[in-house]
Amino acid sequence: MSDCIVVVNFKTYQTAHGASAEELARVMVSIETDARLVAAVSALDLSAVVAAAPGLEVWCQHLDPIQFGSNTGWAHPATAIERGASGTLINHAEHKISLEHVAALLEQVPEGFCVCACAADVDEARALAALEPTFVAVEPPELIGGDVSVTSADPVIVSGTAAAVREVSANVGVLCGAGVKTGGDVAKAIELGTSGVLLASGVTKAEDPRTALDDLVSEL
C-alpha cells in the first residue's frame, strides 16, 4: 500500500485558505509516510503553499484550456505550472465542465503534468477514462462532505468504477472521494481497487489535522 495516494481538496474552507492553508501545507508535508500526499489548493493560494512546504506535491483545483491573451477570470495552466503547481483537479462536482473542456486541457498540459478527472458515477468515470487522465475520481455528490464513506455507503460504485476503467485504459489511476475520513475508509478503498483517495473535510475540518491525517494513512 505504499503507492497508496492522498489527495486533500482545500477547496475554500475558512480553516484551509490563506495563511491556514499554508499552515495545513507545513502539517501535510511533515507527516511520516510512506504514501503520496497532495495538496489541491486555491489558485490564489499556490504560489505561498508552495513556498511554505517545500517537497509537499501541490495541484490546483481547476484550470482551463486556454491560451495567452483576453482571458479574464480563467485560470492557465502554463500560470499555474510556474508558480509550481504539478497537477490539477478537473471536473469536480462543484465545477463541473464539459468532456471537451478535460480533453482540451489534456492537449494542453506537458507530460508528466497530473490531472485527476472527477466524475459522479461510474458512466462519467468511463467516460473520462477515455481521454486518458493521470486519475479518474468518483465521488456520488450526495456524500460529498457527510460524515458516511463512499466505501461503506456505496462501495459498488467504487468497485464498479476501478474495473470500468481499467477497461478502457490500464493507464488511469483510480481514486474515490465522498466522506473519507478514517485510516479504515482509505485502507477499504485501495481493498475496492483504487490507487488512493480523494478528500477536503476529513482533514480541512478537523480540530486536528496532524491526527487525522496520521490516522488516514495508519493502515498503509
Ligand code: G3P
The other form holds:
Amino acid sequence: MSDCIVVVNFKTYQTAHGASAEELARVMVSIETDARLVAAVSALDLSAVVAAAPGLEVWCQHLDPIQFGSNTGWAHPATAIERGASGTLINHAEHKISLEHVAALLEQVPEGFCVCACAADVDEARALAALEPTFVAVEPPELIGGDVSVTSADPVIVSGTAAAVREVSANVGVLCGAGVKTGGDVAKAIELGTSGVLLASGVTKAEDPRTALDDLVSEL
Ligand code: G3P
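After the form predicted alone, can we look at the form predicted together with SN-glycerol-3-phosphate (G3P)?
Below is the entire complex, every chain and molecule, led by the chain shown above.
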C-alpha cells in the first residue's frame, strides 16, 4: 500500500504556521513510512517549509490561474513552483472557487504538478473529476474539524465518490477527509476505495504530532 497518500493541511493553525510549520514539516519528513506524506502549507510559509524539510513533498494551499504581470495579491502558480511547491490544494470548503477557476488552473500548471480539488459531495466530486485534476478529495463540510472521521460518519459518501470519480476518469485519484485522526481511519479510507486521506486537526492539534503521524501510517 505504498502508494497511499496522507496530506496534512496546515491551514492557518497557530501550531502549523511560521516556525511551527517548519518544525511540523521536519517531523513529517522524519516519519518512517512507505506512504506518501504531503504538507499543504500557506503560500506565506512555503519557502521556509521547503528549506526546513528537504525531501518532503510540499503543496501550496490555493493558487490562482494568473500569469506574471499585474495581479496584486493573487497566488501565482509559477512563483509557487519556483519556491518548491509540487502541488496545490484548491476549492477547499474554507476557500471555495468556481469550476472555471479550477479548469483555468489545470490548463496553466505544468505536467506532473499535483492539483487536489476538494468536493463537498459526490456531485461536486463528479464535476471536478471531469476536469481531470490529480486528485479529488471529498470532505463533508459539517464533519471538518470534528472528532468523528468521515469514514465512520458517512462511509457511503467516500465509497460513492470513489465510484463516481472512477466512472468519470481513470486518471483521477480520490482522497477523503474530515475528522480523520487514526491509522484505522486511513485503513478504512483505503478499504472504501480511496488512495488516501486529507486531514488537518488530527496532526496540527495533536499533543504530539509525531505520535499522531506514526499512528496514521501504522496500518499501511
Ligand atoms: O483539509 C483537511 C480538512 O478540511 C479536514 O480537517 O481537521 O477535520 O482533519 P480535519
